[in-house]
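Here we start with a single chain on its own, the form predicted on its own, put down as structure tokens.
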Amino acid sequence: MTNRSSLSAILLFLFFSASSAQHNVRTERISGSAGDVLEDNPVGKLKVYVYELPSKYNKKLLQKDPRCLTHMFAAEIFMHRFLLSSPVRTLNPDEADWFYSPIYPTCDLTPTGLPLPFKSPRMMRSAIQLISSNWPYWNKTEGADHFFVVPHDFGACFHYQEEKAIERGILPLLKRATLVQTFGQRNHVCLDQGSITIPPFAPPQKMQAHLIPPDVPRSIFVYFRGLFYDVNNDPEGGYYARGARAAVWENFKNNPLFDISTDHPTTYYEDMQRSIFCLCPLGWAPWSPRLVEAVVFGCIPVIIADDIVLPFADAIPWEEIGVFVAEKDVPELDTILTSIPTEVILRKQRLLANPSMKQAMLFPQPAQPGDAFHQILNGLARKLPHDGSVYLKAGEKVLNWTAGPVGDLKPW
């Protein structure tokens, strides 16, 4: 470990450097193709047909539990609302490039607000049976030109525990569709190669209300609020976050450079804006809203989640705005972060200050150019034109409608 006094000296130097830099260079645009992709306008590049499904698949679920509008999985609701009034929407399905089914599979919450995924597979099967019976378009490709928003912990594997999600695998009827999901991890059965990884929903208006003046110095070196252990679901420890969060606490709970706690203060958003580095470790899944919050508040995200696939990775230069730390290297976190040259830190802060970077992580109401809605559309547009091989011959079937757990086959 680095000597504490030398760490404090480094910290003071960084604070003064960052504070003075904030008065000079505010923002920096990412150069090259990433910046161009980030600012792409999808309008005119694709047309989307929105199926009109019975309200039991969407609006009635929301009426039953309005909390669905504010939880981290709410992208499924706001994407539906966005598409209904988007200029990419077409009312003529024969000219559509993509077909969208407005289904809210995470809008089934426990009293504490956690989504229950157990009905989701049956809901999806029911909706697909409906669209394949009432419209001819699903049967032409068996879903290869359809996309679904599935923001569960492990996407269309529909379980919040990784072992069981892996055992289930992606719902067989969605194997040819494009999945728009928050979960992203390389070489994982719950991430299809053609999926579009998106940020979790974080309430834009709430974050806007907590903005502080941009010239306030960043006086916290490392910041984190959240669980280090999940004693209810992992009483023996070590399984939750693969031990990475526990290692943060055990190694740095008394380190003066680390402001870490399980408390969630009312100044949480303000504290992130006063911090240089914000820890974004995996939990049960590799992603969390902290990633969105860190980018929006200009706090350099320290990503601790091996093999994570990050949102809109073809547009957002994660390597340039964040710091990646392997889970096994968590005990060396203080040395790693204090060894980053000041000029590197300042450049990451300038990139994070670019409004385009922040906008791409948010689902604002109403939608804004370059926001997460438009990044999803850009991702869909870049998958066009569809390869001719996705279109099936009349009567041809590829998917197995009876595959999967027996419970998934029950009517919904």
The other form holds:
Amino acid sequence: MTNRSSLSAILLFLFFSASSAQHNVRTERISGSAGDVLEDNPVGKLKVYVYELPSKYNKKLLQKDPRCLTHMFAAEIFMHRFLLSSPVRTLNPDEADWFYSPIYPTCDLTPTGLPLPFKSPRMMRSAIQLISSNWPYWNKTEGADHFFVVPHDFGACFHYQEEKAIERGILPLLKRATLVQTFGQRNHVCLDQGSITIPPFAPPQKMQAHLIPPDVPRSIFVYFRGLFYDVNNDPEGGYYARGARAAVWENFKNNPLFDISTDHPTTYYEDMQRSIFCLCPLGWAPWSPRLVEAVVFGCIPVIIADDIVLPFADAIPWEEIGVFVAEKDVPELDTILTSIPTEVILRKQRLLANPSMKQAMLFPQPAQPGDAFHQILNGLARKLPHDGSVYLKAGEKVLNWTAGPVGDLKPW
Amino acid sequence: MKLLSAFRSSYLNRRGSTFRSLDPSSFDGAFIPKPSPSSIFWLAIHCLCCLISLILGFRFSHLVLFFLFSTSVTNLYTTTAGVSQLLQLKPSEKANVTAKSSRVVVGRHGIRIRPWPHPNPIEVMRAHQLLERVQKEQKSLYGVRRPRAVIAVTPTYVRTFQALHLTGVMHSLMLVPYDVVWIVVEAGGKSNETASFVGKSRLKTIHVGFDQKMPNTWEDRGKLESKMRIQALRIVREEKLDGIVVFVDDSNMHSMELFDEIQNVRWFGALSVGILAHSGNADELSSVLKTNQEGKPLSMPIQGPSCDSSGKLVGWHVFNTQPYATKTAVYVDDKAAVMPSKMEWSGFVLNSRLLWKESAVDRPAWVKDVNNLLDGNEEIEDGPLSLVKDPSMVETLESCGRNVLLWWLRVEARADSKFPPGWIIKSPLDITVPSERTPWLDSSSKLPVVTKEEKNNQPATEKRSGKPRGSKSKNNRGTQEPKTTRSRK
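Taking the form predicted on its own as the starting point, write out the structure of the form predicted together with the partner chain.
Every chain and every other molecule in the complex is listed next, the one we just looked at coming first.
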């Protein structure tokens, strides 16, 4: 009897190991600290109610400047569109777990295309005033079951300069809401504990159009294209990127293994697919679309940004996929990269080749299962059920509606 | 305060020479509410900071200079944000976070540069090993699963252009990333010229001679070439070579992708061949094109399979020889366009197992049993398609011949052209254009005049056992010409 059961157990084990080994040949399953959640389906796990805000908060801004659809902050617009037609949307706000307000705070662009965040706090304030006066749900929780997409440089601090952003801090009215933002740095004023970090928007069709066959051999060791010194705002160096990019340039400009320059080649995407490591150093803010590009093109990201919080950090084990280099260790970057064992590098490439990894970084139109929209919903679903303390008693007020700089209090 | 003094001392390090020009009192009056220190104190600080910068290797910026020249206290807090932020941030940071405070601060940081900028050669070696390993992994994952050997069959014969053609073929085959067996069948018997090319290639080669001489007309030449190819297939059968047989004609040009693509052949495959029927005579070609203007447009110069929309092979596209009807070359050195035969051998590849005697069982039904042919009992009729019973079953490569991977070309020299055997110049060349000034000129003799006829008399670089044309001791490139001419004279 025991012989037969052990035999069947052995057979079962062999079968499973064979089937999993088959899978492991090319890619590996990705499981982060929240478990194997990249392929979770959020439908049925949460319900989102989308407020009907006047079009001056969303459509009119987009009409004024359609460039908002293609820059790296376009996630806020696409999230709105996705939610409008998603199965998690509910038209009955009483049964909703999460409330979404479609505001596009990053859609006020300069002629060169950079977003100006100066009016965003006022826009947010006015939207929240509208929500709290027209619907009772804000006042029930003071926004704790509401979420907002704020993809700008420093999230809800609404400034592009770090000191000013730190000075302002997160908009006081958003203190209790969940923020979905691209900025993430540990122990930073502009990252709230419960925020969900998302990747910046990178146009999926453009990247698909530049794919090359996977058997083209990877012949570049380290690749980077971008600024090392921001001559307009910081000609000295040392301020931009906390001196890390300048250190990369000064130490490795003559190193044949490092293909780094400030060029804008047309073969940028193709070159990334021919490289083993792609540098993703911080700039004025620690996040950059390079991370998304590196993941999509299978190039191991080398992240040089102290204390950065990467997108979907609880679902994606970034430690196993990318290489983290402290800013103080930049002069030894070549030693660090060449001393990584071969097996580790091959494993990282296998993880990157996993299609669910690439999907999770993209915002495709229309939405596909496993993409960044679904990861955001998964993240929101993981925060459910809401803690009891979220609900306030009637008449109780926590938020200070007059906090913040005087300029913010002006109506929008 | 410590940081401030560190910055100041770093400033001193950089501007050691200009420091003397500064007035210490105004310097201090800017921000340090202390009585002016003694010069010894400054000297000590200076030495200490030189040592520190030697160890740390920091590069301090010009802004420190700016910072130190600013006189108002408010400037202190706004211009060098780093220092002030450090002082201001810490209390607010601690208020927000209960865990450890951030070690990342905003503001100006030093740019760290290591003292020895050159890469470590061991690390470079390691990086190259990593690259190789990654590429190997890529190849095994995405490349051809089980690469088969390439058996290249080349019929050739000795003539002026052979060196040009065979060099091209040799280089192409040497670049192929798979195992190559090069079977060279030579008309007129084995010769040293061909043997030297075959030997230089460093490939596995089989060089055989074929007893007939290559005839002078294109049509006969084509027939003999087919016979030579069959001979090569006989060799494949005897040696039981395993791989993919490709017909690499010596004057054709092959792309590298061709050899990758033929790995996908199972039994018998067809490719698209670009037909470059160019005679070298531009007038001929334009007249040909002119006569065709009224009619249909010139068809594609391709020979290859043609499929319907579902990808099934439905027919063959052959080169339209009609426009060239009256002006084709008959003899090998005619100055007219050379036409390809209906179906060129180079457009087909086959699995060598088709030729083995033993594989009668594995062979698919639509391929003829070639043993009869190879035994010499039959004659090959109209090209490679006669090897298959059912031409519609032929496999098409490269998405039904969408990409042209090789080009057919026939270029030969004049019939009477001669060339130095092995292209080695044994005895010195004749001078065709003498140099103006020579060191051994006799004062009494005149320079000979080189007439135009002389130049025209030498179309091919022929070795003539010629006498020098009234030449004095002429300077020649590194040969013994001067001596001989002088002696002959």
